[in-house]
Structures are given as structure tokens and as C-alpha cells.
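One chain comes next, on its own, written as C-alpha cells: the form predicted on its own.
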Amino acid sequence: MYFFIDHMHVDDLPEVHRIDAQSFPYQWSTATYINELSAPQHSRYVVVRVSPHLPGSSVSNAPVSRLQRFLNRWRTPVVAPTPRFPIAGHAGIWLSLDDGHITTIAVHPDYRRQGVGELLMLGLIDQAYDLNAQQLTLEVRVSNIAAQNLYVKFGFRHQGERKRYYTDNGEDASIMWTDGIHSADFRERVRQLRQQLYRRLQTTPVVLAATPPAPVTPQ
């Protein structure tokens, strides 16, 4: 099973909703996805999809991240996408000024575990580079440890709470921000995990929970 970056595509809309509502209590609306899918001088969204062979490089015309061409240097599973395989995560950053502001990362269960949040990070501080933000700053429940462990391997630091930001539930939000994302000391921490999920997707075997979704079919 091989795991690669593609931007997100309105035609992928039905497989982003079904990834949310088993994720989050509340979803977007279809409305406010293609909102930010239209405006990508400062929003840009993301999929990981998944194949079960490895796709051809000559699949697809999509503009290639910095991550693929990392990675394809060295062999891996991450190459360039076909918008046809289905979707095992996806996620989206906002430039506010100069900062980047992760809006969302969602895995669908069967995939979680599996190096996919990593990936989707890792093209989330691809696409922050091309839009010039100067760092990254996100909201996470202050319950969600797993996510936070997560934000923290990227840089990421608590840095306060917004009290009852969560609407469903009333719960606190934990605002964490990263350190200038240009700086020696980021790019060597992203050149490392990219490297580690590179010898991870290389040698860890992918073992689903249930069928793969079906590819979407445009309406």
C-alpha cells in the first residue's frame, strides 16, 4: 500500500465529508470548502490518498511538493498523484498576514497510525513555505493529546488556551505556535522527519482495519 500528497479537488468533496464526520462532532459545508479551495493566494488544502501498487509517474501533470520531490529522490511510495485513488486523510492551512494557521487535519480511522498525519503535516509546511508564512500557529482540545504529540514533534508549543472555543462541547482550545519556520533550526527538524517517514513508509507494512473507500466518481 503506498501513500502520496495531492492538492485537494472539489471532485474530492464526498470523501472529505465522510473523513470529517468520523472525525469532528460538526463538519465544514460543502460551501466553505470550495470558498477555500478558490482562493489559494492564502488557502490551501491537501489529501494523502492511497493505491494499492505504486502509481506511474506519468499519471498525473499535478505540480510536484518539495516532500514528493524529496522522497522520490530516495525510491519512496510518495510520488506523483492521480486524483482517481481514494483519500486517507486530509488537512488545510489559512496565511493570516504572515503566519500560517492550520485549520484542519483529519485521518479516516482505517489509516490513522499509519505515518498519515506526519505526511499531511509535512505538506502542510510545503505549501506554508510557498505562501511566504513566517510561522505556524493552530487550535487543538486541550483533551486531544494525540494531536498534540503530534504538533509537538513539528515545533509546535503551547503558547495558551482560548477558554470554551469548542462549541459542541464547551471545551478549551490549546493555542500552539511554532518558531519561525525559515530558520536553521525548523528546516533541520523538517529535514529530519522526512527522512524518519521516508524509512517508515518504506519498512512498516500497511495493515487496514476494513475495505479502502471507493474512489470517488464526479457527480
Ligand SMILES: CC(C)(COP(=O)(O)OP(=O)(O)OC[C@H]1O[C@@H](n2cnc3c(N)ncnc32)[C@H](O)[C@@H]1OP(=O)(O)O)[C@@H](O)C(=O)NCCC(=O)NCCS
Contents of the next structure:
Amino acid sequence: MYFFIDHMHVDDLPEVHRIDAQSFPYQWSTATYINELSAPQHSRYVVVRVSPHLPGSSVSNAPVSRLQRFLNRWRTPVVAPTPRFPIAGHAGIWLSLDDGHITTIAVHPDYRRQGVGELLMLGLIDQAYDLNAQQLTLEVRVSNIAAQNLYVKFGFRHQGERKRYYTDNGEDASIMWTDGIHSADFRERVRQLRQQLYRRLQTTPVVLAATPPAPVTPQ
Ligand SMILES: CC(C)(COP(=O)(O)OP(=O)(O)OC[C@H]1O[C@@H](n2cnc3c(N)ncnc32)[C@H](O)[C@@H]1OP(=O)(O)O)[C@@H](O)C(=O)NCCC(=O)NCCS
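For comparison with the form predicted on its own, would you give the structure of this protein in the form predicted in complex with this ligand?
Next comes the full complex, and the chain you just saw is listed first.
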């Protein structure tokens, strides 16, 4: 089984909703996602697709130049398989001034603990560089240890709390931030995580397509 990053497309939304329903006490509407997908200048959504074979394998058989191999070491493999494969998870980021705000991340329960969350984070970080964000931030339930561990792995630190932030149960949010994502330390951390994850997932970077799809027009 292969896992690949792709941009979220509007026809992914039924699957996205199914994953959200198994991940969160309340879900975003289709209209909310469509609004997010309509503003790629400050809002990016990625999915991890699951494929029984290497998508774009015709491309992977082609000779890869040394320059391409070098570039592939720094970016998450982003492919646009046709036909599209089912998704194992999705995540989003929103640029607010200089801050890349991670708005959501969810992995289908069947695919958790297999590195999909990390692959999504790497996809978001690539998008954060593309948007020229300077640091990353997010809110997470204080009880959500799994997600907090994931974020700590990527250099996020607890920087404060928002009291009773979650309206379903009045739970507090921990506010987490990274240091500057352009620093040598952050880049090195991401490089190492990427290398370990690719080895673990046996993912071969094949095609780079970082440009998001054409914006969706809100209805
Ligand atoms: C949080 C979530 C996205 C993690 O996705 P995942 O694919 O299972 O994560 P990965 O397999 O990539 O794990 C990466 C790291 O996350 C942490 N982690 C993930 N699941 C964990 C768990 N159940 N317990 C403790 N740590 C966990 C670990 O640090 C792990 O690194 P390790 O494998 O070296 O231990 C997933 O559990 C999920 O979708 N949860 C429901 C939605 C949610 O809570 N989203 C966050 C909202 S703020």
C-alpha cells in the first residue's frame, strides 16, 4: 500500500466528511470547505491518498535527473493520480498575516498510527513554505494527547490556553506554536522526519506538483 499527498479537490468532500464524522464531535459543512478551497492565496488543503500501486508509475520509470532527485529530498511527494485514489486523511492550513494556522487534521481510524498524520504535516509544511508563512500555530484540546504528540514531534510547543474554547463540552484549548519555520533547526528537524517517514512508508518521491488546483468558486 502506498500513501501519497495530493491537494484536496471538491469531489473529495464526501470522503472528507466521512473521516470528519469519525474524528470530531462536530463537523465543517460542505460550504465551509468550499470557501476554504476557493482561496488558495491563503488557504491550502491536502489529502493523503491510498493506492495499491505506485501512482504515476509510468513517471517513476522514467529516468530521474540528479537535480530532480536533489529537489525530491526536500519536498513531500505530491502527485495527482488519475483516477483519484481513496483518501486516508486530510489537513488544512490558513495564512493569517505571517502565521500558518493549522485549521484541521484528521486520519481515518483504519489508517491511524501508520504515519499518515506525519505525511499530512509534511504536506502542510510544504504549503506553509509556499505561502511564505513564518511560523505555524494551532489549537488542540488539552485532552488530545495523540495530536499533541504529533505536533511536538514537528517542533510545536505549548504557549498558552484558550479557556472553554470547544463549545461541545467546554474543554480548554492548548495553543501551540513552532519557532520560525525558515530557521536551520526547523528545516533540519523536518528533513530528518521526512527521511525517516519515507523510509518507513517506502514512499518514493515521484512527481512534484505543489501548485494547488484552480480555486473553487463558492456557491
Ligand atoms: C491525531 C491524528 C491526526 C494522528 O494521526 P496518525 O496518522 O495516527 O499519526 P501518525 O501515525 O503519523 O503518528 C505520528 C505521531 O503522532 C503521535 N501519535 C499518534 N497517535 C498517537 C496515539 N494514539 N497516542 C500517542 N501518540 C500518538 C506519536 O507521536 C506519533 O509518532 P510515533 O509513531 O513516532 O509514536 C489522528 O489520531 C486523528 O485523526 N485523530 C482524530 C482527529 C484529531 O484529533 N485531530 C487533531 C485536531 S487538533
